[in-house]
Structures are given as structure tokens and as C-alpha cells.
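To begin, one chain is listed below as C-alpha cells, in the form predicted alone.
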Amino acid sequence: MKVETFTLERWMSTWEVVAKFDIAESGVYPLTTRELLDFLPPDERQSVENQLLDLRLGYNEARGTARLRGDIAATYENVNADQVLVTTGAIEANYLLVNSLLEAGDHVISVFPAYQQLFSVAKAVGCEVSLWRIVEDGGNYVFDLDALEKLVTPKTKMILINTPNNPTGALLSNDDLKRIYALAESVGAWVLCDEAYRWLDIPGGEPLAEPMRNLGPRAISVGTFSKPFGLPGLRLGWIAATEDIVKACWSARDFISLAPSGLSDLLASVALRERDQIVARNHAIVQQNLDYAEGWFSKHSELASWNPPRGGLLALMKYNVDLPSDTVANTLAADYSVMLAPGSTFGYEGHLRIGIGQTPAIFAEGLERTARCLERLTLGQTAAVGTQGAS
């Protein structure tokens, strides 16, 4: 199977080890073992500190330990240790189950602008891939239910969607999904939901739709400890489904990562459990960002705006210059040591996907730093377009 470049994940790759301000990244600023430790009562770290350090680094349960997967099931309505699969992270996950599920042929669709994996990977399985575009409505990305009725034929075999979005921050309702859902077993489609935002809710904002997996059969959920935890160092994610697909994607996964670390597997079951704590932490940083970009925006109107995200952490930048995206976030990352993703990468020319996950002091730091490169930008092509009219 040839899959075509996945360009976001070349330009964070060429960028992440380089610039000091990245204020792209999509998921919560991780935590450092000592602190997701803390997290626990003293008598019960301890017991968990002595539990790390006697664990023989052999290789962990292939599925995820019953602890770690029973502690998943528990999040979901009627599904048990069985029907979940402890992946290396959302994205061994989806790459399981388009492969598991779908063949050459297959009708998809995909909503878009999503994380290129969604709809790529079936691309290069062979399958036929229809977008759902997210559309803006009233200052707000927004999933168009209608349009996607229209998509939808005999042939379907699978949805793919996540929400919040990647990188609009739109949401879908319990009822969207429902609806969703709905299409899809009208004609024998399964519905994937990447939920890598699971938990990541805007401080007094929308609260968040439901699982996917809790409304049926054909509903499979995909979860991640990357992005809501702040544990992208562990490596994990999940995928809960029927026993069958469960089955069907532990069975592919034994030629491609085999198990997952047990490490991992350990301190993963420690975030679940204190999850509460988390977020509330997560809160904390994502309104002191929210505050301080909507002080930046309208204090910079002139140079960029945004539709602030509905939940999850990602939004798009508008900005009021002339210039392809991939030339802005290079500039940014080259002359400013600051992280925007190129809208290019998502089909959003004329953008940049910012996060606001990471610490409140880079991220206001990568946002000043960005008015003085859109300054000095449009600058340069107001000089230019004066050279012109000159001459």
C-alpha cells in the first residue's frame, strides 16, 4: 500500500525541534511523570512509584492490560474490557481499522478539513473517498448535516468524522451524531469517530456530544491519552468497538507494533483514574489562552482573524496577507522561532492552524512575535505595491 505525503506531519517534523514558540501544536502541554504522580493521595503514589520501578521491562499484554482496558470500557455505555483495543496511539488505531474494515472500492466519506490520516489512508487502501466539507456559518465552522445526507449511497461502508474538529474546533451535537449514526446503518456503513478532544471542552462553553460508541453496533470510537491527558509521550490511544472489530484489528496489529510499553500502559491507567484533575488543569490554561488571543485579535484585527474553537483546542487564523500559507509559517518558524501550521495542509489556503494548549507564557509570547511578522509582511507588499505604481 503507497500512501501520499502527509504534509502537516513533514512541516511539524522539519519545524518542532527548532522553534522555541510553538503555538500549533494540537494537543494540551504535557505533563512530566512527577506531576501526573502528584496527582494521586501520598500513600497511593508511593504504591504506584514502587509499582513503575519492580516492572520487568518485558513486553506488556498485546491488547493493553484488562486494568487499563477495563478502566476504558468503564467511560462508555454497555462495553466491556473485550471490546476495546489499547493501540499505539489514535493513529495506529485508525490505520487498524480502515485497514480491517475496508477494501479497494469501498465508498467513504470523510468529513474535511480533518488530520490528513482519516481520509489518506483510504485513499491508498483503494476506496472511493467523498468529502464532507465543513462549512462557516454566523462566525462559526459548522458540520453540514444535510450535505452529508446527500453524500451517503447504497455503496457506503464507513463515515469517518471527529469532533471537536481538527482544525476548525466545530462541533457535532448528540443529535448530530445520532443523525449520523442513523445514515449510516440505513445502509449497513460503520461510523468512525476519532474523539482525540474527548474531555477537552471550552470553560463554560458547549459541553461536548456523547461517544460514538455508545449509540450502536456500527458506532466504533477511537481514543487517544496524546491529546486530553497531555501524555503524547506514552504513545497510547484506544479503539471501542465490537468484539469482532476489536478482534479483526488486534490480528493486524500483531505485524505492525505487537504490544503496547507497559510503562505507558501503567501511567495511563493513573490519568484515567484522576482524569478530573486533569482537566481542570487543562482548563486553567486553555482560558488564560482564550483570554489573552481574543485581547491579541482584536487589538490585531487588521493583521489576522479567527473563529474561536467550540471545544478541543484548534482553530484557524485568518490572516490579511498576500501570501500562500506555507510561505507565512515558514517565515514565522525561520525568522521568529514560532509554530502556525500552513492551512495549505488542511485545503485552507490563506491560513494558519493555531492551538491553545500550550503554556500561557509561549503562547503569548508566539502570538506577539506573529503580529511583528504580519507587520513587517504586509509592510514589505505595501512597499512593493508602491514600487509598482511608480514606476
Ligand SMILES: Cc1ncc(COP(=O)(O)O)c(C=O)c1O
Contents of the next structure:
Amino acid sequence: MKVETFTLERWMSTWEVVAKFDIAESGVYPLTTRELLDFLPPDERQSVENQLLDLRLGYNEARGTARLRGDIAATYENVNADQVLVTTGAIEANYLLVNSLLEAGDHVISVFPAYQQLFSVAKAVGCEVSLWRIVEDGGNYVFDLDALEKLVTPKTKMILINTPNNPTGALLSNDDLKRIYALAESVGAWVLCDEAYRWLDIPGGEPLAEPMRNLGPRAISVGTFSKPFGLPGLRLGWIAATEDIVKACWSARDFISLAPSGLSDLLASVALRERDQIVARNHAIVQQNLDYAEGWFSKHSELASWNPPRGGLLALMKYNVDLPSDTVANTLAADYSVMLAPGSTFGYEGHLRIGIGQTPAIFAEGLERTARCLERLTLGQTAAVGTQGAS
Ligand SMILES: Cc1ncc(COP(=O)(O)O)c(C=O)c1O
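Form predicted alone done; form predicted together with this ligand now:
Once more the chain from above appears, this time first in line as the rest of the complex follows.
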């Protein structure tokens, strides 16, 4: 299978080794192993530390341990451990699902803009992909359910959605999810809901919708320890689906990564147990960054604006310089050591993707440097216009 270049990942991996102020990051500032264990009560901490040190580093249970699958299953309604497959991140989960359930010629619908994997892998499989565009409406990015209804055909095999959305911060409500499920059911399609940003509600904001998996057998939820738990280095995610789907994906995974790491599996169990404390830590980071961003955008309204995220950790910043987004992003990275991902990598020109999960000190410095860069680029343009006028 030949898949097109993952433009965002190429851009991120080019600059993340160079730029010090990464405010393009899609996750929350990662935890260390010590910080994670510190969430445990002291007596249990000691016992888990011993389990970690004594863990024999053999191959792990291929689907993920029954303990971890059971813990994950318990976060859904009526899901058991056999209906969960632990994967190498949400990225492997999406890949396995698209490859196992779809074939060339199938019609699929993918939300757009989105994490590129959602539609690029389906394209590589040979599917006919229709994009369901998120639209801007009164200072918010919103999902237009009527537009989705028009895209569904009797040939539609899968609807791929992502809520909270990367990169717009848009949200689907419980009613939206029900309507999408009913649409899929009416044509015998699956709904793959990438819930990489589950549990990442905005403090004081709208509650997030329930997971898609709760809605019925055609609903598939994909989750991860990367974003809500600040543990992308574990490389652990999961699929929650019917047992048949889980078996099909497991069988495909035998050829890819075989089994998740046992060390990660154990640490992931700790993270799930201490979820409330981790969510509180995330809220504290996100709240500080949102407060700073609000002040920054009102002070620099001549340079840039945004629709704050309604959920998750990401939003699009619209800048007021007439330059392509990769020129602006590359200038920021090369001259100011700041990472803000170019909107072009999402097919969204004139914008930069910003993440609100970075440490507040780096987030604030990143934004200050961004202001200096945008001021310089604006002055450059004014000077260029002035020169043109004189000639
Ligand atoms: C929407 C979405 N899905 C999946 C992934 C992949 O995450 P993971 O680290 O769990 O593989 C990302 C990463 O940024 C994402 O934003």
C-alpha cells in the first residue's frame, strides 16, 4: 500500500529537534514515570514500583493484558475486555480499522480538516473519500450535520469523525453522535470516532459527548494514553468495538507490531486508575494557557485572532499577514525558535495550529515571540507595498 506523505508529521519532525518553544504540540506536557507514580497513595506506589522493576520484559499478552483491557472496557457502557484491543497508539488503531474493514471502491466520509491519517489511509486502500467540512459559524467551528446527510450514499461503508477535533477544537454533542449513528445505520456503515481527545474538556466549558462506542454495534471508539494522560511515550491506544471487529484488527496487527509493550501496559493501568488527578493537572495547565492566550489575542488583535477550542487541546490561529502558512511557520521556527504548525498541512491556509497543553512558561514565551515575528512580517509587507508604490 502506498500512502501519501503525512505532511504535518514531516513538518513537526523537521522542527521539533530545533525549536525550543513548541506551541504546536498536540498533547499535554508529558508526565515523567516518577510524576505518574506520585499520583498513587504511598503504600501502593511502592508496590507498583516493585512490579515495574520485577516485570519480566517478555512479549506482552497480544491484545494487551486482560487487566488493562478490562479497565478500558469499564470506561464504556456494556463493553467487555474481549471488545477492546490495546494498540500502538491511536494511530495504529485507526490504521488497523481502516485496513481491516474497508476495501478498494468503498465510499467513506471523513471529517475535514482533521488528523490527516483519517482520510489518507482510506485513500491508500483505494476508497472513494468524501470530505465533510467543518465550518466557521459565529466565532466557532461547527460540524454541519445537514451537510453530512447529503454526503451519505448507499455505498458508504464508514464515517470517520474526530471529536474534540484536531485542529479546530470543534465538538460534536450527544445528539450529533446519535444522528451520525442513525445515518450510518441506515446504510449499513460503521462510524469510526477518533476520541484521542477524550476527557480533555475545557475547564468550565461544555461537557464532552459520551464515547461513540456506547451507541451500538456499528460504533467504534478509538482512544489513547497520549493526549488525555500526557503519556505519548507509552505508545498505547485502543480500539473499543464489537468482538468481530477486534478480532479482525488483532489478526492484522499480528503482521505489524504483534503486541503492546508490557511496561507501557502496566503504566497505562496506573494512569487510568489515577485519571481524575491527571485530568485535574491537565485542567490547571489548560486554564493558565487559555488565560494567557485570551490576553495575548486581545492585545495583538491587529496581528492574529482565533476561535478558542471548545474541547481538546488545539485551535487554529488566523494571522493577518498575506503570506502562505508554511512561510510564516518556517520563519517562526527558524528565526524565533517557535513551533506553530502551518495550516497548509491541514489544507487550511492563512492559519497556524496552536496547542494549549504546553507548560505555561513555554506557551507564554512562544506567543510573545510569535507577536515579534508577525510584527516583523507585517512591517516587511508594508515596506514592500511602500516600495512598490514609489516605483
Ligand atoms: C486526532 C488524532 N488521532 C490520533 C493521533 C495519534 O495519537 P497516538 O499518539 O495515540 O498514536 C493523534 C495525534 O496527534 C491525533 O491528534
